[in-house]
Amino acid sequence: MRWVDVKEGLKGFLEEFKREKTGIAGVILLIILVLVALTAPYTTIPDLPEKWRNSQYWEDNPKNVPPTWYNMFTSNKLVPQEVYLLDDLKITHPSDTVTIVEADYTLPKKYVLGPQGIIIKGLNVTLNEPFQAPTMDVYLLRPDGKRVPILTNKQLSSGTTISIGRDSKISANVYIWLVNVTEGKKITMFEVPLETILINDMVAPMFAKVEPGMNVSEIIENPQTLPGNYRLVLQINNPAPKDNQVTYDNIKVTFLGRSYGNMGTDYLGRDLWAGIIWGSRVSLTIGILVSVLSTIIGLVYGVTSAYLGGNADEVMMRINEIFASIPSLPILILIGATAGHITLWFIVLLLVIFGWMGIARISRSMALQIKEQTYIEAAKALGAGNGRIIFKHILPQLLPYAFAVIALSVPGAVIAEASLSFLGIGDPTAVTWGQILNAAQAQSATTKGYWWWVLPPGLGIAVVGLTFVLIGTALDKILNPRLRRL
């Protein structure tokens, strides 16, 4: 096969491909997917697979909240995330032993609820006199003039994190405050109903209307948002400032939103947008790699079987039928369950082992026609060996079919990997769409209405499948007529 012929054939193919609108659409989608996959470390979070299962990394994110753009389609607006660093806070020193840190937070009228919680972290404490350790009082000043005591005499140390909304002791303090304001009486920590503060959202009442005579249970279950300007106050008391030092360079106050990012968060607060972008890398890699390897193995196996003929052909086809009769998904599940930790490369190997049989049978039937051609007989007469005839004279004739098969086989490989990950058998060190769906299923995301956790990875799988189906269909339309002329 001369280079001139290859060049002319390629030129003719490109001219025909340009006329296939579905193929052009598929190529555009493929380019977008490849760019998204390649730029994932730069557009989202570097080294995301290492951080994906580290729950502490995501503690500054709200849990199970929809994306921020959801507010455009609903009348019940949900507050976004707000983060305050050192430059955003007001820090004063009324005395040598007292420091006041203030964070002003505005809750507009359009939002139905306040933040999901408040995280305070980054206080660096150096203790040289442990018996006079610094302590902190935390309270919230509301627009109606009321003061919500959140924490009192909290002993500080480096690494101290205050999680308002996730700490049962803080929730109990909020409940005590609610009873004090509405009923005018003081109760102790032992009188707080645990089932109430552990099950219900105790942050929303802090940003809701609370007046004497109101019912505490009604405030907790159906809070009426109180818009306005709030102020979170941290009062650090350091009785021994010369011995114990508190620095604020790394302080961070986060008002957890009830909406977050481009795709919301899951039950650990993980950014689903980052997970979906990184998942595209796995889907494309596995899909293309499995498709290419399966096609190459199937083509070589089928052509070799057809060319050798006789008993060799019979034995090879029986082996093919044995592999084809094995139910691949149950076997993959069994192997995955017994092998324990499965890497992505092992998944690729398994999918290739069970993915070449159909291609081999079709390529064999096509090779049976090609090997009867005159130029094959001429090559034999000139003394060409079996390998030369198979790889130089027969396989090149099947390349058009191979390209179409590669494109059309990618969706199956992507769905197979997603199915294994969805069943919990995938690579736990990787971030895949199947694993995101697996976590959603385990947390009953569908029944709880967490659509942002289910739809995006499912649509991602569908888009990858559609991309290669469009390309494969266009290739099939262009190349099949040429194959029929053989």
The other form holds:
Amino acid sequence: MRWVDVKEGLKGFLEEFKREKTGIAGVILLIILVLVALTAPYTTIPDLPEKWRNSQYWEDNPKNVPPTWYNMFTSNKLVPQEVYLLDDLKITHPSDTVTIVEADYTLPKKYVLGPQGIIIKGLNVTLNEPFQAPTMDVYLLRPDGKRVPILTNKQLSSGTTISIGRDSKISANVYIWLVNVTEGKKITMFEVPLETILINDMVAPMFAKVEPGMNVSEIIENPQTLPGNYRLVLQINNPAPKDNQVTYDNIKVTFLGRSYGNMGTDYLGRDLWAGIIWGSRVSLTIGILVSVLSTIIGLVYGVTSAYLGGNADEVMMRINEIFASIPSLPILILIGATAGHITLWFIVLLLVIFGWMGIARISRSMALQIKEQTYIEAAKALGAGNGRIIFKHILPQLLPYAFAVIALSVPGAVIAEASLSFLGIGDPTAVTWGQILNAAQAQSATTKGYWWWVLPPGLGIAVVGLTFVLIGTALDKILNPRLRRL
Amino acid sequence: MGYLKYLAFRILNAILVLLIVTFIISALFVKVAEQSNRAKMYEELMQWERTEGSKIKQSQGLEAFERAKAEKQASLEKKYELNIPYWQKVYRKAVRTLRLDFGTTGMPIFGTNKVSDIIKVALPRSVILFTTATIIVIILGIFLGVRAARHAGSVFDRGLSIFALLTYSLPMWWTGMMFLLIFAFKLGWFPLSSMFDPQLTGWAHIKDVLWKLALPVITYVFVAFGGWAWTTRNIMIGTLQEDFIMAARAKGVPERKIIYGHALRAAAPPIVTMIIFSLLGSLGGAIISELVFNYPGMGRLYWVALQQNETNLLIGLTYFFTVLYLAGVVLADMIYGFLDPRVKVGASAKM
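Could I have the structure of this protein in the form predicted together with the partner chain, to go alongside the form predicted alone above?
First the chain shown before, then all remaining chains and molecules of the complex.
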């Protein structure tokens, strides 16, 4: 083939491709996907794969909550995440030894349950006089004028994290307060029923109607949300301000949402939106790499087999049949499970090894026809070597077909990678859709109704698949009119 | 080449491939088993040292203990086949597998230790699930495909094509998860787990099975029928353009007869091949789908075997899948050769 022919052919091909609506749709989808994958570090969290498995990194996020936009479709709205940094808080110093930090929180009408929890962290304490360590009282002022004591005399040190909703002592305090308001009596720590405060959501009652005469277990089971303005107050007593210093520069008060971000969170509080965006990188890379490599190997193998003919052909086809008859998914699982350290490259290799056979068969049958043509014989007569005839004369004829095959086999490769990851056999350092679904399955997200955890990764797989199917069928229609019959 | 000769050639070929594949599978699994067997042996040896070994050490001294320990280790090595070279082990395993002697599992599954009995329990379950679903898919696919081919370019045809393209890129297990979410969790129409209730018998058992099969079958049909219909449509469109159809039309044969009598028969060979392979493929069970639905068939069994490191069961199942595939290849060749005489003559005879 000469360069001019290639240029002409390409031009004609582009002209025809423009007329295929599905192909254009596929190309647009592909461009969007590539852009999403490339810009992932800038549009979401940088270096996500390193943070993904570090549960501490996600501490400040609510767990198992739906996306914020879901509120548009429900009457019972769920509060979003709210973070207060130094500038959002009111800090006053009534005396030398007392500092008061206040966070104003509004719970609008129609919202249910209030936040999932409150996390206070980032207080820096320099301790030189341990016997007079600073302490903190935390309480919540409610719109009905009631005051919920959350913590009293909590000793402070650097790294103290107060997490309302996850700390059983705080939950016990809330329970004591509930009993005090409803029944008017004071109970001690030891009278608090442990299983109640460990199992139930003890944050919602803080943001619910609590009146004298109401039943405590009724409030816990079925809290009636009380909208209005709340104020979280931290009162820090520092008896020795000269020796022990408390600085507030890094303070961070987080009101955990009952909904979060674009895609909600999973059981560790991980931002699923970031995970899904990053997952597209692995999916696209593996899909394209596996299909390109296995198509090339299959083509060369098939054409060589057809061209050589005779015994070599027989042997090569037997090898092909052996690979084809090994049940691939079980063997992949087995190799993956026993190989220990699995990288993405290893998965690509495995998928290529078990993915070239079909293409080899078809390209062999196509090459058998081309082989009989006269110009091949002419080339042979002129003394062209086997390699030259295969690579120069037969393979270029199959190239258009190869492009369609590459596009059409991407969905299979993407699904195969997702399946392996879903089974827990994936690169542990990567974030993939299959792994997100694996975690969802392990935490039985489907039987708990966490749709935001299951739906998006699969849709991602489907969109990548659809993109390449659209391109592939369009290519197929243009380049191989004969093959349209399958 | 005559038909019988052709058939004998294909069967011999399949047997040769089966032998080689069995050998490869054995080589792979023996390697896996070796590691776990070594660990098991050391565990047993440690156990022995703590109980009997310490007794010998106390009563007969250190020397006697060392001797007894070496003896015990040798006997354990023999028990776990660690004393013979790797390739010999592979050979033995392959021969035993070919004789269908799969051995036993470490832990009982479905109340038995014998691998062949375990497979006998799981196989019918996968058969009823996937074969039922496959049959529905085939009927629906062929019917809709033929309809689309008759009205090529119509709204129905386009809609079907789009649906087929969409479902082609869906992982079946993910669709299963979504269906579980929608139909089992939200609407509560179907059970969340497809594990059978072992206490039920008779009519109640059948009702339980049907109830638990429903959602997996619906999922399978939903994902698969579009692709089937689309492929059938493409084959039929090609056939409908052939000369003999024109001739039949010119003769005035009724359209219905042309479609189902002439065209579908001519398009039969590739469709029959597809039917064989999807029926056989259905027997293997889809590992992940059964896992998602918690359905106790072959696929889930494979997963359990892998989790519990039951090498013998894994070999048995893998061997079974391979035999099924090769049987399918031979069967397809047989029917293909029968329906389309061109296959056995000329250059393609050796394909």
